[in-house]
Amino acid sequence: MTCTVIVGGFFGDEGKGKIVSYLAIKDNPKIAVRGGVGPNAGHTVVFRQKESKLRMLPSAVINEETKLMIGPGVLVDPNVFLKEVAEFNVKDRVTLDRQCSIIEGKHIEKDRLDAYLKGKIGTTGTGCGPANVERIMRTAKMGKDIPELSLYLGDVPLLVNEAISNGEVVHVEGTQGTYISLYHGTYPFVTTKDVTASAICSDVGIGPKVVDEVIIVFKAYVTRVGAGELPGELTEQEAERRGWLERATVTGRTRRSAPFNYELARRAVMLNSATQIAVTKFDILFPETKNIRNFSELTKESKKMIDVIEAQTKAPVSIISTGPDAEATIDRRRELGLLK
């Protein structure tokens, strides 16, 4: 495989970073490119027993051979991107393409202070919505604008077709999940584009031609932040005894639970024609497979789901994770004749 795209397939919070991660260390990826919205969507990657947290630099940071690119379809907030590149010690593998477009100071306030934005969409206040209006409206700065970037821009899509053209392993990381996408998601309660794999791709400046893979990403139950529905929803009470309560990366918000849904997940594959399916955090409902990195160790019942999901979706569940740490992972690629 050459060319990799991993999207999420319900409304965020599905473990994206985790399975990134992962494929960085398995995979080698020449390049980790990064499409989707912006700062507003949070990546926690665990790798051996250090857990980091990203907003705007790619989940593979921890493959330390991985260049690291920004698409031109994302929204960049200066402040975080320097702060991360600086965390992580990334400053010569980095890559911000020159068109990607500046989140300022009044676009985060705008945001925070919106009543409808804030109050009824439930927006995460970084600025993201407001700045792509300026996108749209043709008045918004761009990376080659700002002084304090000028060392890490370059051409991020000549970048990323030159490697696909040379055969290097490129993946490309989606952010959001497809049921908030502007598109295809619950409308209004949706981010300020598109994201799924169609849309990522163009964030970053390929075509789908030289797509060879698109992995979707489902957590072994539904979550979601924020206002908008959510089909089965259960009560915190509920989701805090089945151990499924959890906290937004970005924001620090409850997040809401619900068990997994085969109709959503079914959708998604459509939507994103995906190849291949990733599902994540299934040692929290099948504690019994925790850190199990082998298919035959799983027990009767967590097997009989995988079958299930395949089953309704007609797609292949390739990885399974079974713990937070990169390596926690049950990688069925080559067992399926996924890998060449």
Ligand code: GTP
Second form
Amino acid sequence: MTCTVIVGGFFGDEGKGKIVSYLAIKDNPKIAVRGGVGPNAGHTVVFRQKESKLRMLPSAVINEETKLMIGPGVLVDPNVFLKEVAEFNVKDRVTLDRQCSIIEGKHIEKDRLDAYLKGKIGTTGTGCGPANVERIMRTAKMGKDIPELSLYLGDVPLLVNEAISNGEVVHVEGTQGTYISLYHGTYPFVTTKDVTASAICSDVGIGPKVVDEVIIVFKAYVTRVGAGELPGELTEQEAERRGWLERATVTGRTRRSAPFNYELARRAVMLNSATQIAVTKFDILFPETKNIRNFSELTKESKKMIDVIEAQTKAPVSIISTGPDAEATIDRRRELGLLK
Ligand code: GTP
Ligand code: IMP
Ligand code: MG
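Can you give me the structure for the form predicted together with ligand GTP, which would complement the form predicted alone we have just seen?
Below, the chain from earlier opens the complete complex, with every other chain and molecule after it.
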């Protein structure tokens, strides 16, 4: 297990932040590198009672030995990036690729004021779409054009590939989720790039042959923010009654919710060539599982859901999250023979 890619299997917010932070502590990666769209992502990491929110830095930030990188396919908002570098005190271990496109004030303004983007699609208003338009028009500013970023610039694909060649552990963090992919999602209610595993690899400059494992993250129920179809959607009252009502990390909007969708899960495993599944918020569906760390301690009923997910997707559920803290995790990778 040298190179592992972690991606979202539903509509984003599956809890990738939690899974990635657990893996960062457990596997001690040399490098954690972020792919995905940009600061439209919001991840929550809880480690030893401290909660952190991240939009630009990899969620592996909690492991102080891990080098943090952002690949050239990721949009960078310099304000958000510099604020997080200061907040997490990671100046000496963070590298931004010289070719990252920059989000400027005009992109944020357009994203927030445009009637179609704001009114119909319900974007995060973080400027990502308009900035990607400029990248495609070949008029975008890049990391290397911004003096405030000069300290942090480097050749991320080279550093990542060298580490992989040397047999080091590398984690590649995806953001968003399969069904808000520009290509594979519920167009037009999607984000502005593909966000499946192949795209995440491209974002950081690695090819498919160096990837050892693709871990796809599913929440134990499905949530979605913004507009677009959500099969089996519950009313807000029902979501609240079940304890599924969540608020978005970046925008503060209420997340819509629906029961776990096996059909979507099966297709997401296919689209990402996922080799393993991580399930989060298991304790919300099965409160008696809260903070459990051993698979054998799970109740019969909750194990049944794991069996059904595996039967329906033909992929092993190797990680089960039973609470927000990085350590509230059941890790079956060894017993399933998935750790080299
Ligand atoms: P991604 O967008 O997929 O990275 O997910 P995320 O990390 O952004 O999730 P987000 O922070 O948007 O929302 C997930 C929330 O659920 C956060 O408050 C997490 O701390 C919390 N969470 C994650 N996993 C679990 C879990 O297994 N159980 C419980 N109770 N909470 C969890
Ligand atoms: P944009 O990516 O800001 O343009 O937003 C387009 C759509 O993707 C909207 O429905 C957003 O709510 C959704 N979206 C973008 N990023 C995320 C994310 O990280 N989690 C959940 N939804 C997201
Ligand atoms: Mg999120």
